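What follows is a single chain, given as structure tokens, in the form predicted alone.
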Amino acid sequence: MNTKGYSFTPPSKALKWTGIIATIGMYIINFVGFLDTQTNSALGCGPDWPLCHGRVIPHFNNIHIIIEFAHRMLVAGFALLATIYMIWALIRFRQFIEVRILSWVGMGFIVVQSILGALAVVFVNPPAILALHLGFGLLAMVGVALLTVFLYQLGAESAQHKSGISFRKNTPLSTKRWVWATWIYTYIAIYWGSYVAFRDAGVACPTWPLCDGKLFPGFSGRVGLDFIHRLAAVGLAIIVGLLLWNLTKYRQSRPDLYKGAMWLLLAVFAQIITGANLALSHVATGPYLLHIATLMLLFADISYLVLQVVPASAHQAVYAERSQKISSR
């Protein structure tokens, strides 16, 4: 294997802390984006982009302008930081396919999310585009977050820290399929939930767990959209429960998978509880944001499990061996 020109020193504290800040920043971007749409502030700057009511700095006449302008500024600042971070990681650790894929996923979806955000403003917030905008925002956040996880794994390997839950090993094909299927189902359920919210169908079932007092309200109209969303949540709980049961046999050998699935199941229960609170509050802003906050953590968790079942690159073993030699000099 040709390793000429590759770095075998551990990721610096500066790089890893930049990753943490960039990850938190991407989380904030998505959180404020949901606040933007929930408060009907997405058109706070009118149908103008990148200007706001034709101005670089608008007059802050109402709360909608403040929220929309703050969202745009946060996107610009944290997206730039995240991009710098990913380019930095690419320059330092380009030998790892994980770094290349996660960096390009993060940067690619930052660009796509920005384009869809502009289209949503120009075309006055079509629900399908809004749902894609926020769904791709989650993928951008996960790209940055998993890149940071991987760099911390490299640091731990170089120091020969063989404890904890971060190390990746070979995983049976059946387990990989379970994890990937759960991730795909979760992403589809999240997109559907976003679409339901942007169709103003989240208030169609004002009671919980029954939908307006009915066990089966049907699949037509806005009630049907909301009912399908509830069924998807139940399906997710079942799938994650089965995933955890499947991973129980790895409790000792793969604590990263077992503990990750445990946290995932807790996140799903938190989603259901906050979803019930959201319905009973008639989609009030506070319960809505709490629901979204747990949703993003849930998606980050299942994405972490996906990272852990992907086979480690061939460079990882070489890196651990060479970096250990460097550290022992």
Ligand code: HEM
Contents of the next structure:
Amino acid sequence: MNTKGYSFTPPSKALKWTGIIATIGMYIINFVGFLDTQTNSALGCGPDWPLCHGRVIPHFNNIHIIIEFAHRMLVAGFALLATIYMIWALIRFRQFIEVRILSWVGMGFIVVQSILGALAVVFVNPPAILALHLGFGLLAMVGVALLTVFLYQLGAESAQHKSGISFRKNTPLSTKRWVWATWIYTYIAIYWGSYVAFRDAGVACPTWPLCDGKLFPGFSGRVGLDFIHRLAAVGLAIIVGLLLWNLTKYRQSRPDLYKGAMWLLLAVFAQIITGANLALSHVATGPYLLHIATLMLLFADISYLVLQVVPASAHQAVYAERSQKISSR
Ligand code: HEM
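Having displayed the form predicted alone, please output the structure of the form predicted together with ligand HEM.
Okay, now the whole complex, with that chain kicking things off.
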């Protein structure tokens, strides 16, 4: 294997800390983005972009201007920091396919998300397109978060500690398929939740656990959209429960997957509880933000499991061996 020009020193503290700050920043950007949408503040700056009511710094006359302007400022700051971080990681550790894919996913979706965000201000988009926008923001956050996880794992590998990468060498095919299927299902469930929100259907079932007193309210109209959202949550709980059950036999050999799936099941329960609270509150802002806060953790967790079932690249073994030689000199 030609390793000329590759770095064999572990990721620096500065790089890893930048990753943590960028990950938290991406979480905040998404969170405030949801707040922006839920409070109908997306047009808080009028149809202007990048200016806000024709000014660089607007007059903060109402809450919508504050939320929209804060969202734009947070995007400008944290998305820039995340981009610098990913370019830095790419320059230092480009030999790892994980670094290349995660950095490009992160940067790609930051760009797509920014363009869609700007277009959403200037044009009125249909609910199906607006719902797509949400998923792209989550993918950008996950790209940055998983890159940071990977760099920490790399640091552990070079210190000769068994890390998540070493476990990745032998994942059973059935587990890989199950994890990928759960990720795809979750992504579709999230898209559906967002579509329900953009169709203003979240208030269609104002009671819980029954929908307006009915066990089966049918699939038509806004009630149907909301009911499918609830069914999707039940389906997710079953799928994740089965995944955890499937992983019980790998509890010792794959603690990364087992613990990840356990946290995922907890996150799904939290999602259902905050969802019920949201429905009973008739979609109030506080309960809505709680539903979103758990949603992002849930999605980050299932995406982490996907990273852990991807086979470790050949570079990882060379890296561990060479960095060991460097540290023993
Ligand atoms: C575990 C699976 C679940 C996932 C992944 C999920 C995800 C989502 C997402 C992505 C949104 C839209 C956020 C937005 O774009 O504004 C949403 C909204 C909502 N969800 Fe869930 N949710 C889940 C479970 C539930 C459950 C079990 C309930 C109710 C019992 C529920 C009730 C709601 C309500 C009422 C809304 C607000 C819709 C609106 O703004 O009109 N969710 N959910």
